[in-house]
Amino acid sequence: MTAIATIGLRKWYRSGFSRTRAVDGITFRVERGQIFGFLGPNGSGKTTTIGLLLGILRPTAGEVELLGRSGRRGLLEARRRTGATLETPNFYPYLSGERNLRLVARVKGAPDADVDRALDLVGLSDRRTDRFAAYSLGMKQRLALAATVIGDPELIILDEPANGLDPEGMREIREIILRLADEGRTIFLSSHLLAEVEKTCTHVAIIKKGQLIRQGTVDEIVETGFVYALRADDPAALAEAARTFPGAREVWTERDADADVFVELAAREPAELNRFLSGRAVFVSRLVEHRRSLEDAFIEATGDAAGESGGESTGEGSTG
């Protein structure tokens, strides 16, 4: 069953005689149950798309789905049953964290009883009378994720839940978001913390330009072929000699691979590889399979390595 269905949704700006696509026809489906990273670069759409799916924005055209609601009443109804958070936590600092879940309760409708399961949740029970402005960056993280599920949603919808924290704080947020996906709710996760994306996610969407440009598995998304690691003693002669590989479709090095050379091969067959390699006097000391990284997908992909923003020239821009 569908969580989350969009249909060329678009949302764009005028501003003088320019206008601003910040959303560009996107149609994606995300399915109860999965855990669904929304990546792109810095100004792709991805911050726009979650106001449209929560109603802070009005789409410009396009239609949204929820928890197979549409329509006003329908999108209202779906949107009580939905949990989100922004990426920049909003509480009331000099109360504490029990506090102002209380007061998230109230807002919501929800019992006193959800408090208590939220904070131990996220582990801030023995915390829970501590005001939120001493807080570190990782508990106010955790209890605006508390702040999620007051309500008991089905759909929980984040923005950067993990964005400035340390090693220890993304594994501690990786492990709440896992434990509410067992619960049997469905993830929608914007991120640029790829890597654990790659660790939590079990589909993935990647948007550039306020479009859609790659969908699919995690597996599906980083999936190349059949590539392998080959190291000798010669790179250069390992790398000359592995294009002359009828097998072979692309030979390349790596700048910070450590002298490695990669190799696509047609199908799954290295111990020929190896076989005529050294029938042409190159002997290789490793040869392992070699899984490319979200990160790597991602930056083909978009074709950019440390994000963009920003609009065009041409007077329509994108933004979000």
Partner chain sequence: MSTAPLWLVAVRNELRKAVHRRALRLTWAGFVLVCALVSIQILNAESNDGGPLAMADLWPSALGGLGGLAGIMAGVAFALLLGSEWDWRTGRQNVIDGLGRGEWFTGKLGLLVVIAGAFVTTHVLTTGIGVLVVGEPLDGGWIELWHVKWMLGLLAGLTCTLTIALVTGLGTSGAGAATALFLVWIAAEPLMSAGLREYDDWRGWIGEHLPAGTFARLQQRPTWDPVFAERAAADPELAARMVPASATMLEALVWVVILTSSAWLLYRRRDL
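Got the form predicted on its own; could you also share the form predicted in complex with its partner chain?
What follows is just the one chain, with no partners and no other molecules.
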């Protein structure tokens, strides 16, 4: 069953004579039960995409399907079975956390017990009567997460849920997300905290300048082919010997915590490689399959992950 599907989703912002292609023809699917990470550099269009999913931005083109429903009425109905945050925690600053959640519960048609459970889940029960304005950033983020679970939603959409949290806070949020997924809910979250996503998500999509450039399971994205990391007393001899192995495609050296030499093979035959090397009197002290981190994969895919990539802006004037 599909939880989220988009077809050719597009959003161009216009301001004066220029336009920004914030989202430029995005098609993807999130199946039920997945924890789907939506990755992209700053300004790549993550928030805009989520805004389109939630019906608060009007698409320039394209279609959205949520929990199998589409059309204005259908999406409205599906949104009531979805919990979501967008960009920042958005609450009434003069009301307490609890009162804010009660307003949400009434809209969702959820019982007040849901509010207590949600506050418990995120550990805000003892601060429930404090005004939202008096919460710390971490508490605000947790309240936003609490609001998304009210009404027992099938789908939870989170825009950078761990933004601004300390490592302890991040771990708590990660654990809550995993617990919610265990309860059978589909989770869609945007982030640029790649280590977090790698620990949490089952599937990811990478967006850059409004376009999807990679999508798949986390394993598929970090998959490198048959690359092995090796270490020996004499790295130079190791590299030289490895280059003569018939199954070796490429051999390179790199400063790495636990490897001197990396070897890419044509097939999964590390034992063959080891036997070959020992035949050349090179004895490896370490030989492991090398996995890239999601961060490596991300940086490779997006090119300039650190910089503001920004949507494509043109000065062509409005489109017809």
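Keep in mind it's a predicted model, so treat the numbers as computed, not measured. Numbering follows the first chain given and starts at 1. Definition used throughout: the rigid core is the maximal C-alpha set that superposes within 1.5 Å between two forms.
Shown in the overlay between the two forms, fitted on the rigid core, is a CA shift at Gly184 smaller than 2 Å. Annotation for Ala61: C-alpha shift under 2 angstroms between the two forms, rigid core superposed.
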